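Below sits a lone chain in structure tokens, taken as the form predicted alone.
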Amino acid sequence: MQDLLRRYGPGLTLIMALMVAFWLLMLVIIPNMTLFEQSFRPYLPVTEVGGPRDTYSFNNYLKVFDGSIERSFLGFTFTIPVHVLTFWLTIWYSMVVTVMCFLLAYPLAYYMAKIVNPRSLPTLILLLFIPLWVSEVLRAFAWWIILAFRGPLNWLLLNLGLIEDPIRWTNMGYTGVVIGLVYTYVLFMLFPIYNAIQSLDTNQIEAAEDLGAPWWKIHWRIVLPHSKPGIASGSVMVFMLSAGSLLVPSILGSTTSQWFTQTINQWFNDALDWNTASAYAFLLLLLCTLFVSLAMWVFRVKLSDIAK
């Protein structure tokens, strides 16, 4: 705060501070709090609100075990509820988006941080924004063409002798929902590992080649621990946006491909149950933070390293 009094003054960092505070308050902690309310209570007609039915429970919480579905796995056969199946999957999709975010991102950073002319990296910073000019709606609309049966795609195995017939890629599970979260979300995972690499000495990596160290010694040893923070920071927003994400599986999810807030969804706009919708958002936002803390405490990373 005293260094946005010494730049901007008092006037101008007092307009910026209530900007901020009504932001929070307006559109984050109000609405929030609204949806917390009314997930404790029961969904009911507009005659009966604030009747003697209108009570605070658990119930539309609990809502999320009701049904059930077998599914096999190892050779054993059990049965779980439908909506936790649904939340679990795209938890673990979520994580397989983050994993292929980082793989695709963490050379590509290397490359821009340290190999790359310095000339040629605005062009190429330019070149990776453009993608993101363009509505997610139509991104993922770009991807649904391109992954159809008779899209470019598969034209293009067929082509290069790849494939002997086409492939129907949203028909396969998760497929092009993965596919369609990872081109959306990849970028939030680059620039957080490009900042941290490029704040790296160059003549660390240059001291271990020439004491003979292997290519993957110096990564492992010396550029991934110190992209720490950014690897955290990036995979932090990829898992949170992809768990929330909601174009991009309705959009490229196949017939038997449920994203938890279709789920959400689904209890708003199609059965007009806010209230079960606003419990299943809070469970998702509860259970999320549960498990990006759980991976931090895994793998030993601290808050302080992803606000960097």
Second form
Amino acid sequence: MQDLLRRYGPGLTLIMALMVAFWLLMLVIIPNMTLFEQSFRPYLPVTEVGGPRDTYSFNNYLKVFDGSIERSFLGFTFTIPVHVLTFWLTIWYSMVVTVMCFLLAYPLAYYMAKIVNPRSLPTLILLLFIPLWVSEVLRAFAWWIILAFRGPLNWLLLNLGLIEDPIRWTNMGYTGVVIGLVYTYVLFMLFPIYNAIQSLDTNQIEAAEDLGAPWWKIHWRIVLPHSKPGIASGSVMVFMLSAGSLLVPSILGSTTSQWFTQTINQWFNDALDWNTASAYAFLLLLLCTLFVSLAMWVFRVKLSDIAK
Amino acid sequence: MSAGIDLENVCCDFGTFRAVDNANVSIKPGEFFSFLGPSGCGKTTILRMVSGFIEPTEGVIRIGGEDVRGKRPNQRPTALIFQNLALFPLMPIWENITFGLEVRGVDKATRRRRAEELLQLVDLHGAADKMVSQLSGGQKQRVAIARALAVEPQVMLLDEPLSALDLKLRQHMRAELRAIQQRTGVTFIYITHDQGEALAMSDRVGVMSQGRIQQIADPREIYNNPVNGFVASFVGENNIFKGEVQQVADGMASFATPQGTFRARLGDLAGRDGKLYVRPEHTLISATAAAENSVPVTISDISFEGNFISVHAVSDSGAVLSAELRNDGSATMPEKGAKAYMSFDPARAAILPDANVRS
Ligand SMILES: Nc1ncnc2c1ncn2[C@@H]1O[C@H](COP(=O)(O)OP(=O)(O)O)[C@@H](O)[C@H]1O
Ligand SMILES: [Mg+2]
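Shown: the form predicted alone; wanted: the form predicted in complex with the partner chain:
In what comes next, the whole complex appears, and the chain from above leads the way.
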């Protein structure tokens, strides 16, 4: 703030501050507060809004417990409300996406930070970024084509002799969604980890090797602990973005894959019940945040580590 | 246990640039050997070749008589102390020290005990559970030494380990390092650009310039009988005269310079041009001309250094000379601006070629 004042003078600084305040207030805080308030009110015909039935309650939130179905898992059979099940599957597959992103990103980040010739690094980063210039919709559709029943992936696997019959990728539960989400969000994992590893003094890796450590021990004891903040912020981003993604599950989802955002979307667009939709949206936000906090506590990551 | 190191015709190229050129040296087991040279002369490259991070482009490196080509750093009986120490900031001190034992599968209780012993050895009791960031520069230095000693290396490689410390601590650590080396009997290869450090600590010194080893000898020999002008200038001050060799007899030569013709020992010129080098502490000042090797000068500056007095003078032909007088009460102090004579003993002066570098 002091900096801004010195550089641009009071007039311009005031305008900038007002613009930021406007953006925050009008485009973030007020709409969200409105939805938050709506989420506690029943969905009523217009004539009854503000009438005696328009009272605050948790009813919208409690709707997730409606409509149980029977499921069996690991030999146990139990009944579970459909929306709760969708929620857990969303969380679970978002975790799978996060882990897969980490498994892909960590070796690549290490390669970029410590192995590749620094002169070819800009080219490499450019190659990684180019796909980002294409819109997310197109990329999702591209995967839809790749994964199609008579698409290139099946063609390749068939010709390599790895499979005997083509696979219905987009009709295998969450497979398509997971692949699409990993592809869409892997860079959000890559760059934080890359930054973290890059800040590691190469001498530490060499010192560990000089003391006799095999490569996996060097990663386990030196590189991984050092890059933990990067891994944590990458994981939080990928997890939150995956859980909150609507586009990828809509395009690459199968008949048996329901994402929680799709449920929210149905409340908004099919049922036109914005009150319940808001309640579901805040539920997702709240529970994801809780889940992330829990994961951070388990892995002993501090919030200040991530903010770095 | 300690091992000797042999470098045989070792070269190291980075692209077209030759960082180390034909290094030959045989370091004895248990020896404290220093490589001394200015920054960029290839010292670190030699050390990294011995520890296994770089393979020599040509030549053979033997550790304990065994050719180590193709062996990774974790397979060599060496321990490297990095210029910036490279301690592990996320581990407590004791885990830092015993990291090498941890990777060898030593159990925790033994490691903990060993850490305490090593901390004792480097005079750092009670620091086991501290973190690296809580230690001072000198303490970190000791931790780095302890960490290297923990793996019981046969050879310790130290890359300018004292350069980050302040002067007082540096002098203290010199003695300490030397003591640790003698206590453990491990071969030390020590790298420094500080001539005082190399001369004070080492059994032998290898002086390097531009990738070439110029001279390998014990510190006295290096200082008293440098083989060329680079060594003479790098390990001390000199009065230097340009000129030409005239007659030669019994290893002594007469040398014609603009300041007069002097007699001095003749080094191994091998047909090349040479210059005459004489140290300021071997340069005398007198009111009257000496029998030989005498230059008439005007005293330009006198600086009192405590234990010695440094006198600077300009010869009639404009050459700047200096002499150091011991402050033992016997010297007669010249006056600034006074006329005097500077002279030197022929046995203390040498005619030497310039550095041994690629043309
Ligand atoms: N990895 C490298 N690639 C290219 N040149 C290098 C590399 N490492 C060192 N050099 C060059 O080799 C020379 C010797 O370097 P170094 O051994 O680090 O010198 P010193 O330790 O004596 O200061 C320097 O000119 C340096 O620029
Ligand atoms: Mg160096």
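C-alpha atoms forming the largest set that superposes within 1.5 Å between two forms make up the rigid core. Residue numbers count along the first chain shown, from 1. The model shown is predicted, which means the values in this text are computed figures rather than measured ones.
- A movement of the C-alpha atom of Phe22 reaching 2 angstroms or beyond is seen between these two forms when the two forms are aligned on their rigid core.
- Relative to the superposed core, Leu12 undergoes a Cα shift of 2 Å or more between these two forms.
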